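Next up: just one chain, as structure tokens, the form predicted alone.
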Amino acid sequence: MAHVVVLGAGLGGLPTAYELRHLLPKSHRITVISDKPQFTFIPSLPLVAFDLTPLKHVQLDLERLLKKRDIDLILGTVTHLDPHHQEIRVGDRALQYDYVVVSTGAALDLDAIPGLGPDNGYTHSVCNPHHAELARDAWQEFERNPGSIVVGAVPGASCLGPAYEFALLAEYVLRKRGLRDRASVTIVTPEPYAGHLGIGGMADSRQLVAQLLQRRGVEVIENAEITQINEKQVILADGRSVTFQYAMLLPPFLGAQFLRDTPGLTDDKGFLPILPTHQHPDFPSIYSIGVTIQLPTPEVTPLPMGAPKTGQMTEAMGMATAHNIAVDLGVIASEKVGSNMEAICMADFGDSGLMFIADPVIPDPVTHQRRRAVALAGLWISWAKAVFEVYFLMKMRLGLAVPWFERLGLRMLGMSSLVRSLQPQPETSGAVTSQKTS
């Protein structure tokens, strides 16, 4: 009997502990560890924000959804990992693995610039679902005394999808509030333009995202590297300020700081290099999905960005790490296989959306080409995630990790399968295609 603990309750690490369940026979025991009892909706937490919607309708009982699919679950923090002897401690308890799944999300960098918050500086940060519960308190008392907003990300920062769609929230709800008249919302971010997202661009996203804000009367400054945070201004390198009565911009992510601390498994900023299977190159039984792993930058920026891990990247990571390690226990008689990496990034405003697919979310080394890059905007997309983060939802109560029918619906919106083989592929030739819709 072989014993598989997964890190983490997440976007990831929930699907995949599902998939290990649904792949593997019942002698082979389970075990989640997380340092939370609630699995939350991360996507949802601007409406949180906003108090667009309770925290409570985006989080789920994970004692409830794991003890009637045989999967433990454990309550803490893990303090250690001992690669050589597959040890794992959380506080005073050890636990032996034969295979562990590292899928603990991001911890943040609050300490990179001074005056960044919410913990210690006076920003706000809609990362974790304590963050977003202390936005909202203070979007509840900004509303009584509305002024300027800042919304944006510091250099380091990645998947800055968020921070628009907060942006463009934020004068959505001012102008259902009868408030917009008295608020200014700016944008500051480290991209060389909106839209770049820190891969480049997608189709002609950055055309879509200048009118959009354009339209929607938001100021953006670009190329902006924060140094310094007061208590009511932004400072930036070039000596400008910009001033607010509201901020929330993003940190940049670090790995966990038990991945940190072991020596020889993380680089600096504590991501795991993987293999195409997932597998740490040292240590076989240690596999990684999700925020944690090293993803290199699409392409060099004047200033530092990190390349998103979104949502469905991740979940098609857990998937193709639930295959191999079935395959090492002898369950599948199948090859390996690695994930697509194939990002889609929904953003909702409120009353429109963009959507972006990014297929690979990595370009093509030789060619610095994606098979199919995507924009799509319109009022469809805020729908199409109100009716995501209900799907999601239903998904984990009942136990689903990727159903068919999901399959097919990401194919039908041209994606391939979630996993590819890792065998060689015959050389084919074809055109790459940039899309929009609008």
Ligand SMILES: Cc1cc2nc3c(=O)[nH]c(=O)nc-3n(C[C@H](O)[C@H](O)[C@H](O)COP(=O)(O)OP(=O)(O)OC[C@H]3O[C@@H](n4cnc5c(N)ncnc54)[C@H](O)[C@@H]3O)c2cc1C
Contents of the next structure:
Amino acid sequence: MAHVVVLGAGLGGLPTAYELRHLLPKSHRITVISDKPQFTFIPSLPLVAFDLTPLKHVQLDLERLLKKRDIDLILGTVTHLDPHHQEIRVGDRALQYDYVVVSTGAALDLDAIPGLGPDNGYTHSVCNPHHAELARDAWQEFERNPGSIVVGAVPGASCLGPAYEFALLAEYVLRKRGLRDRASVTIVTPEPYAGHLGIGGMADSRQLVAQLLQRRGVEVIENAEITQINEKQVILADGRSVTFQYAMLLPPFLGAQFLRDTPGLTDDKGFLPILPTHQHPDFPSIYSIGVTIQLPTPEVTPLPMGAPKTGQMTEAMGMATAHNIAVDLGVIASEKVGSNMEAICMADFGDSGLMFIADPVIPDPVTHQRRRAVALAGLWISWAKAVFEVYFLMKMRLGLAVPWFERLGLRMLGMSSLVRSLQPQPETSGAVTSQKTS
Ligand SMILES: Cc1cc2nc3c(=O)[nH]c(=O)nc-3n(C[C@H](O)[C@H](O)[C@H](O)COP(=O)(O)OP(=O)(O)OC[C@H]3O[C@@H](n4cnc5c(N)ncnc54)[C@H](O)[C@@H]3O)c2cc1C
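After the form predicted alone, can we look at the form predicted in complex with this ligand?
What follows is the entire complex, opening with the chain shown before.
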């Protein structure tokens, strides 16, 4: 009997635990360790910040979900991982594992810039449920006396999509509530251009984003190196400053503290190197998925930026990992697989939306091409994101990871399957990049 431990119960950890339970006979024990009693659908946190949805609508109680599914749950913060003795500590409790899946998501580097908040600074974030609630309370205050809004990211950030989503949702909410003429919205971004998103853009993302921002009267400062933030201003390295009454700035991400504390496990940001199987190169019993993995940046930008690790990619990593652990345990007689590293991202702007598909997220290092790059705009994307939230929460309630009908749906949309063979493939005639907009 093996003991498989999943660290973190977010977009990566929970579906992976379900898939492991689906694949492994009951004789193998599965334990999930979470520092929060709830699963949170993080992509909906910008909606929480504008009070467009209550936080509890995008959260699920983990104990209820896992109890009936033969998955043990430990609520507590992982403080120590000993890869040599295969031991995990949660407070004063120690657990042995045969395999561990690290899916503890992002720790926020709020010390990156003086004044970066919300805990000890002046800006808001929507990167975790607590921050989204603080952002919502401050937004309600702001609506009573609107003014300048600054939205964006500081150098080193890797998840830029939510900044555009937040800025355009702010613009939409202000318009809807008759406050638009009393407020300005400025995006301050380390990207070389708006729509770069840390991956060199895709299809015509640059033009689409520029058109949308112009249409909505949102200013952009590109290549912005924020060096300091005070109570009223974001200060840039070139001496410019932008005044705000409300600011939401995305911080750089780090791996969890216990990962950074373990010698030889991670890079200097706390991200784990992985083999194509998602195993650590030096510790084959450690798999990692989601935000915790080390991902190369596809191109050097004037200001440091990371590549995004999106929800769809994270789920695919979890499916590959569950399969590979089942192969390790001799439950599946098959080759190990990799994840497809395909990013599908939908951003909801209230009365419009953008969808990006970058397949794969990191272009081929030689040809600089992707198999597919698509950028689409339209109101239907706002609806599709709302439907996807309901669907994702429904499948988490039902204990389904990526059910067959979702895999079929993805294939009908022309997407590849979530996992990929690691066997050498026959030569193809070269990468294909399609560009579509609407
Ligand atoms: C505001 C925002 C909007 C986004 N929107 C989209 C989107 O529209 N589409 C998309 O594809 N992606 C989106 N993303 C990215 C997406 O949320 C991530 O790809 C995804 O959440 C990564 O999953 P994960 O399992 O790595 O981390 P998470 O989902 O963050 O889960 C990590 C879990 O581990 C727990 N944890 C952390 N440390 C410990 C510890 N020491 N011990 C125990 N538990 C711990 C955390 O509390 C958390 O529950 C968005 C991200 C943000 C921040």
